[in-house]
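Presented as structure tokens, the chain that follows is alone, the form predicted on its own.
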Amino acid sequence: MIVFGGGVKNMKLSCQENLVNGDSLRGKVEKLESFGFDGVELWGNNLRDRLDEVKSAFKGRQIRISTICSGYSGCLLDPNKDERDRAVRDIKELLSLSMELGAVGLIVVPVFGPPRLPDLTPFMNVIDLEKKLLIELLNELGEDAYSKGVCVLVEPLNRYETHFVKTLDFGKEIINHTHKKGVRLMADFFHMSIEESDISRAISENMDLIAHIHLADSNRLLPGMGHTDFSAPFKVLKEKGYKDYMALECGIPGDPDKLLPEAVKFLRSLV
């Protein structure tokens, strides 16, 4: 059975490992824990090669590994089967590492940029073709994730980074056509500030599938440094009982040792 989150806090704050100063992962983890973070989001690149370092960095600490962000090769929606197979293989490997490290799961973007698959109109347009292929692949990957007690976190991006899954509604539409086992949505405040007409509504209506959140303001800096209203969506998250991780994925225009603790204070104040 997949168990997302828990604990007594209304939310669990996480931070991507690259955002904090430190000469080693152990030093970064210690620092993030002292700042008040509950988790660290790791990059998936070469994660297997540094597994011992990762385990050592978290040993004996209260802070946990929240999630793994990407790090796989290939592309799920490439016309070349070798590319798709490589993506599936790498994603399954990172799902295994998610299980081993106690993470919620792996963040997956179906495709970056323009379409790679052909437009087969009038038989089938490229979006419908992508949807059908992705549903089949998510069924396979979701089964694998479910068997490991973790999940595939599908991330909608903004229109400048993908042509495909750009809103939570569209992501939910795709997931609802799978068997849903092991597949969930990830909501990113930066992308939502561009694509969602109402962030609070988007979160509220897709809450049943949201298992992870990325935090960044409208300018992709720390929350509170742009014009995104975090208070209203956070109220929805609190009312809906969200208890999973929310990870900073943003720029830091200054000293992280000063600005990260301030970000924690700001975010905690919202709930």
The other form holds:
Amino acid sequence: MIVFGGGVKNMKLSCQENLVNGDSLRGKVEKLESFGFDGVELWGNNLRDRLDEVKSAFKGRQIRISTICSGYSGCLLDPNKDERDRAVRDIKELLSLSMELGAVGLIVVPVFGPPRLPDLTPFMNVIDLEKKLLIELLNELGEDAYSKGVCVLVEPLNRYETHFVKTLDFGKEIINHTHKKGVRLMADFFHMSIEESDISRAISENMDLIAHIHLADSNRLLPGMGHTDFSAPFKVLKEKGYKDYMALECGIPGDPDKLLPEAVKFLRSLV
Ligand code: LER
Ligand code: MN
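Shown: the form predicted on its own; wanted: the form predicted together with ligand LER:
What follows is the entire complex, opening with the chain shown before.
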């Protein structure tokens, strides 16, 4: 295990697979390991079809699969039951793959864009309806995840990508009504830089549920290239003993072979 920052044991650095150059996944994985990453975040799309390639790419390496990002069809908060069932079926399949590949879990966004469900006021407004439906579905998915030893990682997004779960507090409010052990929160610094009034407070007060982090600066480039203050939130993570992965999910304006190792150095310097 790499000791991140020379003092924060277990805080592990990961990178999404598409951010690094390479002709094969094996080549990318080798590179990321040599740059000092502890994990790789894979995309969930067609993951079952490339399982052999994935397994052989990580064989004999220290670097691990941190997480699986998205890759399911359907939508959990769609009025059409077939759409919801498709999402539940695919998410369960990706949770099985998370287990098989030793990942923490699967990143799930409850709904992108505007509401799909109807506004039923005065009986129930759309947000309350979405909340109730999501709690039911997350309960089922959380139980499934827990039985597989992985988790559903609920990701709040910014207002331009969703109308619904936008802050860690709101995510926690929902997760608190579910099978919590199998449902956790993830915190994306890009979305937080738009939606949270105080990133450090949001992290601090939701720390018990946070099991994954996405790293990007305010402009969604590599950390250090925008105006997000990483040092205060990292101090909170350090003090509270955060021990899960932080994965880069950002644009790289230049040569990744040069900029990714520099990003590792920058992030380590923060802690
Ligand atoms: C989308 O903006 C995002 O942050 C992804 O992690 C969604 O899965
Ligand atoms: Mn993200």
